[in-house]
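Only one chain comes next, encoded as structure tokens, the form predicted on its own.
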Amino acid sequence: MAKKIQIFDTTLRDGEQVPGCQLKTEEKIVIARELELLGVDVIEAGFPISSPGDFLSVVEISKAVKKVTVCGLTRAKKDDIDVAAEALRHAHRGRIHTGIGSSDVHIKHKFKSTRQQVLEQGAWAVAYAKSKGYEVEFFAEDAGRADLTFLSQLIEAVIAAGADVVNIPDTTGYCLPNLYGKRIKHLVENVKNIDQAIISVHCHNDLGLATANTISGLINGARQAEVTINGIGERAGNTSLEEVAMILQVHRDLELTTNIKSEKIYAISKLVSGMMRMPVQANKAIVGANAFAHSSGIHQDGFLKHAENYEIINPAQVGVPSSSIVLTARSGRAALKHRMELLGHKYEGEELNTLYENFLLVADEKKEVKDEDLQVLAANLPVLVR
């Protein structure tokens, strides 16, 4: 039986930390409602103490959505937790997400503290947040570089203090997938009270490994994935929601499933891209402009014969209207013939050969041959074949 993976979306918190991509509260509400319809389990709505705007956004999103958990981020500080609790007061189901650095780099150079002090502060923060009456998630910042024995002690302590979810972030995108997976497996096998909490994975993309690390973490026992739409986020970004959702859908042998309604993915990708004024790169997996586009002759011929030759996802599964055949100098006769037939022209034999030769002349001059160019070629063909 497939195991359920909770999808924790932090587009409106970590994703919004991209310079120049800040949203107004009313814009956040629009996205939050679409995330709810998409089927995410948790929406991290903001960092309430960071600004009046973030506080207001958490309040208003808590009012606007009812079927998902609304989460507010805090540091392991009393004032942060008090403000987050107040911001979540209207939430149908609220969660305080508190935590502290767990690596020696952070403990020494960020907090100027000790492991023992961090352990005590983390456990205190969880207990205090729990007293507010909400779910509590604890993040062990920079867990990807933390000493594994100390990380295990910290996770055990915060679960004992009442943590419902323990977040193991690869904050700097440092980990390799096999090593990150081993880190999660170690916690599953060595933290004696780990069965009392859900393990969450939160990975960054500094080395382009965020999605791979997330999947490795899920395979090894994590049951919550922290993601953003289009993979947006601090520096090189976060794990992409659409990539995780579709990997689990395609690889059913993993027996991991989500509540994501994949046919809504493309629309919310465009919504977030437009509202945040952050274009999606053309070769982005799942939602990029070229994700279902075919331009080389060999690929086009194979795709036209049977789509699964070159597509492991039907574009309709993610809400993309259709695949596209892009005509370039690398395209072959099969693609040209196909496009011409769509335009109402049917060519075979010598006519097709002549058309193709002239098409290549145009294609060498242009990056992409458009339908209007093909209509000109069709109009001139009778003269060319006399």
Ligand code: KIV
Second form
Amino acid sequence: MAKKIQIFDTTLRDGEQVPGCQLKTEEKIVIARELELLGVDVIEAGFPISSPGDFLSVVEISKAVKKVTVCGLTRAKKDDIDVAAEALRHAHRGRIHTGIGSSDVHIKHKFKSTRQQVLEQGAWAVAYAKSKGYEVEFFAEDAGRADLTFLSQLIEAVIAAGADVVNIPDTTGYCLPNLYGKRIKHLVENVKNIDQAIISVHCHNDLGLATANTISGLINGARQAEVTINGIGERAGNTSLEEVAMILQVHRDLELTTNIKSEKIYAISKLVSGMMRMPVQANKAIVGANAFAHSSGIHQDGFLKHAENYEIINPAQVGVPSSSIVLTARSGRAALKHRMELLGHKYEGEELNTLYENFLLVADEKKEVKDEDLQVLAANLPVLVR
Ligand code: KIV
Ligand code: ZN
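Having gone through the form predicted on its own, I am curious about the other one (the form predicted in complex with 3-methyl-2-oxobutanoic acid (KIV)); can you provide its structure?
In what comes next, the whole complex appears, and the chain from above leads the way.
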């Protein structure tokens, strides 16, 4: 039977950390409501101690949503945890996400501490957060570069202290998919109390591997994925929600499912991009302007014969209105004929050949031949059949 993957959305925390993407509380509430309708399980609403604005956002999002868990980020510090607990007081279901660096580079150069001290502080923070009566998730920051034996000891200690979820972030986007998957597998097989917690994967995209690493983690036993809409996040971003949801939908053989209502993906992608003033790159998987656009002659011909020749997802599955045929100098007769027919002009044989030659002259001049250009071409061609 298929296993359920929890979707933990951190668009409003890790995503909102991006310079220029800051949102007002009212805007965050709009996005949080849409995330709830989209079907995410957890919304990380902010880092309450970081600013009065973030505190307020966590309070107001806690009031605004009812079905999802609302999460607030903290460091492994008493004040952070106290403030997060206060911010979450209206949450129908609240979660404190606390943690500390777990790699030697973080332990030495960020905390000037030792593995033992980090382990004790992590376990203490979890127990303290737990005493506030919320669910507790522990993050082992930079787990992707941590010593695996130490990481296993740390995870065992925080689970013993009460962690409900253990997050194994590849904070710097360093890991390769097979090695990240191996880390998760190692924890599953070597942490003796691992069955008492859910393993979460949180991957950054510094090498363009965030989604691949997330999927590898899920295949190897993680049951929660931390993601953002459009993959926004620190530096090169986080794993994108739309990619994970659609990979699991397309590859049913993995037997991993989510509650995401995929037909809502395109609308929320546009909403987040607009509110955050963060354009989506045209070739972005699933939600980019070219994700369902066909421009070369060979592809257009194959697509027009049978969409599945070149599309593994029907655009309607993710709420994209339709596929598109883009006419450029690389387009062929089939696409030109098709587009002309949509405009009410029917061409065959020699007439189509002449039209195509004229079309190429225009296409060489312009990056994309638009409907207006086609109308001009049609008007300047002797018409046999209409
Ligand atoms: O990337 C990271 O390690 C994080 C943690 C705070 C969870 O965002
Ligand atoms: Zn992160």
